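Only one chain is given next, in structure tokens, and it is the form predicted on its own.
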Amino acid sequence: MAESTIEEFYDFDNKLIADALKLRFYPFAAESGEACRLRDVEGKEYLDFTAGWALANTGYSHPHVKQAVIEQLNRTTFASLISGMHEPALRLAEKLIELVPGDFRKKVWFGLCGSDASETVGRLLPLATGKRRMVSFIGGYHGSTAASMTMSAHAAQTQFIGGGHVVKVPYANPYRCPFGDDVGDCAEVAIRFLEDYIFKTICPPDDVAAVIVEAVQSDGGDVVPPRNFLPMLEDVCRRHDIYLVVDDVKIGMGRTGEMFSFQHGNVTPDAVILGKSLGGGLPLSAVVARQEILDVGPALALFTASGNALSCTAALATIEAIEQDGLVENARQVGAYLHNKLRALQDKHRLVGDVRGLGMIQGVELVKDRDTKEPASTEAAKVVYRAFELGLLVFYVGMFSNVLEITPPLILTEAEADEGVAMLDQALSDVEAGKVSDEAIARYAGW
């Protein structure tokens, strides 16, 4: 298969791997990649404005993170934490609590996937506190295994039927207010509606162990919240006595401009869910939360490779990246520029109808029409499609699969925005004009 094409990819592909485990938005194989950029099995490079889903912060082959890899590869090829323990997980273990804010007890918790770090909270809460209920937010999108899914309320997984004792409501966003355009303060409604209607009809809220929320709604649609949101959240769950959650496997690690997405509300989460990034591109994820939540149990929540001491050691180098190379600020300094450059696209083109994001997690909402705001769907489709054919790696998302996501690795440069953005000005110019068919994108169903 070495010397393949990306058809001869494509054909592999189809024969050999679940439909199931599938997203595809163009025919991308890779072979090499290193910093922002990938290189295809046939050796054409793209600037990549995904990250892998907002997993490869540091970017692709970040020297630290390699070589410390490699070290504890020369070392041993597994070591696990469920009935022993390790050095590597222990000095994580230590950094994450340093890391996350709270004065009180905390302790983490250790998986494989963003999924498994939500499942383990959706199990853990209800033991911990004797209430049976949780809340979470309609477009939130906490994972893909049963009880991550029964938390989750995203389009995509309708096709799923939730757990009864989850109640969604609807998350504040700016661009479509659930509660109509001219309420005023969307985040002020959300709340309300929250505490003066569902918790005095449907969930009594000395019933909910806890809320799960994402401070910027990722697969959502890449929806940031007015910034009195989560501080309004974060006092309803402190006076009715229950938890709050605070999901960061997508926007953790520095990507908004903070090392967590949840410090731009100054608040103050009982439970953090880390995952994605964390890894430095190997399998991770985390729980950080208040000691009585994780030590509800022995046994309840755990996986082979759990915390396996090579992962461990990459999540490590990985911060350490982070902090040495000052990936935080450039997230808060490029992300701005990179959001200016954006904004920038919605003046020229009739498709974009709004532009909103945090550090290095923007988002891009194509409608149809500016007044209807009738989603513009497949136009996303055609526009990261051409985008690809230009070089340009992006992905869509969103309730109603139109809105470009743009997660650059964190290390992203100003330049590498403005080469980036000047291919999605291109991608979104040849779409308005017709130059895309159908037939390009039939092969890749997207969301």
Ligand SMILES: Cc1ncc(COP(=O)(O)O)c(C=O)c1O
Given for the second form:
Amino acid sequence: MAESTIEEFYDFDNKLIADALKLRFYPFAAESGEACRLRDVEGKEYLDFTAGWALANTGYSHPHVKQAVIEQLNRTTFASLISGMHEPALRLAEKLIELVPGDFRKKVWFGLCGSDASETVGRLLPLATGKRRMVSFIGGYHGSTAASMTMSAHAAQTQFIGGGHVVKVPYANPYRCPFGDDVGDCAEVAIRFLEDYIFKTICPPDDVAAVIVEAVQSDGGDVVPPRNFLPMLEDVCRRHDIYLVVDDVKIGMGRTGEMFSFQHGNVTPDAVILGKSLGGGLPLSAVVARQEILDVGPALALFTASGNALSCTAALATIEAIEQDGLVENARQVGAYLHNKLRALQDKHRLVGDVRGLGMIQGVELVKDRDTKEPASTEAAKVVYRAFELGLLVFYVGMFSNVLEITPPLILTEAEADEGVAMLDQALSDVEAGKVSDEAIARYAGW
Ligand SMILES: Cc1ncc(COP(=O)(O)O)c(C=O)c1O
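With the form predicted on its own done, generate the form predicted in complex with the ligand in the same format.
Below: every chain and molecule of the assembly, starting with the one above.
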């Protein structure tokens, strides 16, 4: 295998790896990675505007994280948390409780991925409150286990059976307001719809345990709601005695230019879900929540390798790197720079309908026509494919599969932002000029 070409990798992959776990946009086979760059098995180098689905916040092979993991490996390869204790988990829990805002008694639950953390919240909340229902948002993505999918309402997930107790309501999308473009403040209308219609018809608020929300809907299309959306949602929750849960799996840990995304709205969730970048590349998720939610009973959400010492050590080192290297500040500053550069693409390319983002999560929505906003989905697939050929890794997301998602490592420099945007610029020009054929993307199903 060591000497294999990309095409040979593709054939092995086709034969050996389940399609059910594939979300492929182009034939990339990683060999090594450092900082913001990945190298493939043929030695070609790529600038990574994905961070592997917003996971590599500190970049690839961060020396501090690497060193900490090696030292922990030398102590032991595994230590159980569910039937024992170890220092890395205790230190990490203490650190997360200190970092997550909320002037109340908090605890931490550990898991292995964002999906198990969302699922655990969904399992514990009815027990803790005696209420059966939840509210979530259309376009939300909370995971890929059965229960986390019941909370999600992404087109990729609504095909599965179950989940009647989770009521889905419209998210405040300023570019495509579900209530129409002429309703004024989309956030206000969305919140009024929840309170004046949903709560009075199919979902009595006194049977709602929690509302779960992303502060920026990422897989749903990198939708940044108006600034008043989260505070208004928090206000509704408080008035009806409903818990507010923020899913910060994808954009927490500094990505938006605050340590946690909801700090932009100045709200205080009762539970925060973390994952992806938390473990610095190793599998780890966490729920940081009010004690009464997480202490509802023993042995209710057990995964054998949850909170393993290696992942917790990597997480502690990742947080240290974020703090010591000023990565939250870098995400804010370079993110703003990147945003302006992407905005300039909108002036140049008719395909670009909207550019939005917060810090190091940016979305470029492609449309066939700026007036009708008809989604340019095939074009999005072609742009990410062409960018890949040029040496840039980027994915697309969104309910119409037409939003280029840009989530680089938080260590990105302005020079790297320029380099990546130049490749996107070229890719957009090539697609607009019809230089990327349908056949070129035919074997990558995307989503
Ligand atoms: C907001 C959000 N929550 C939860 C998840 C699920 O995380 P995982 O895929 O690690 O299970 C994702 C994954 O994309 C996500 O974006």
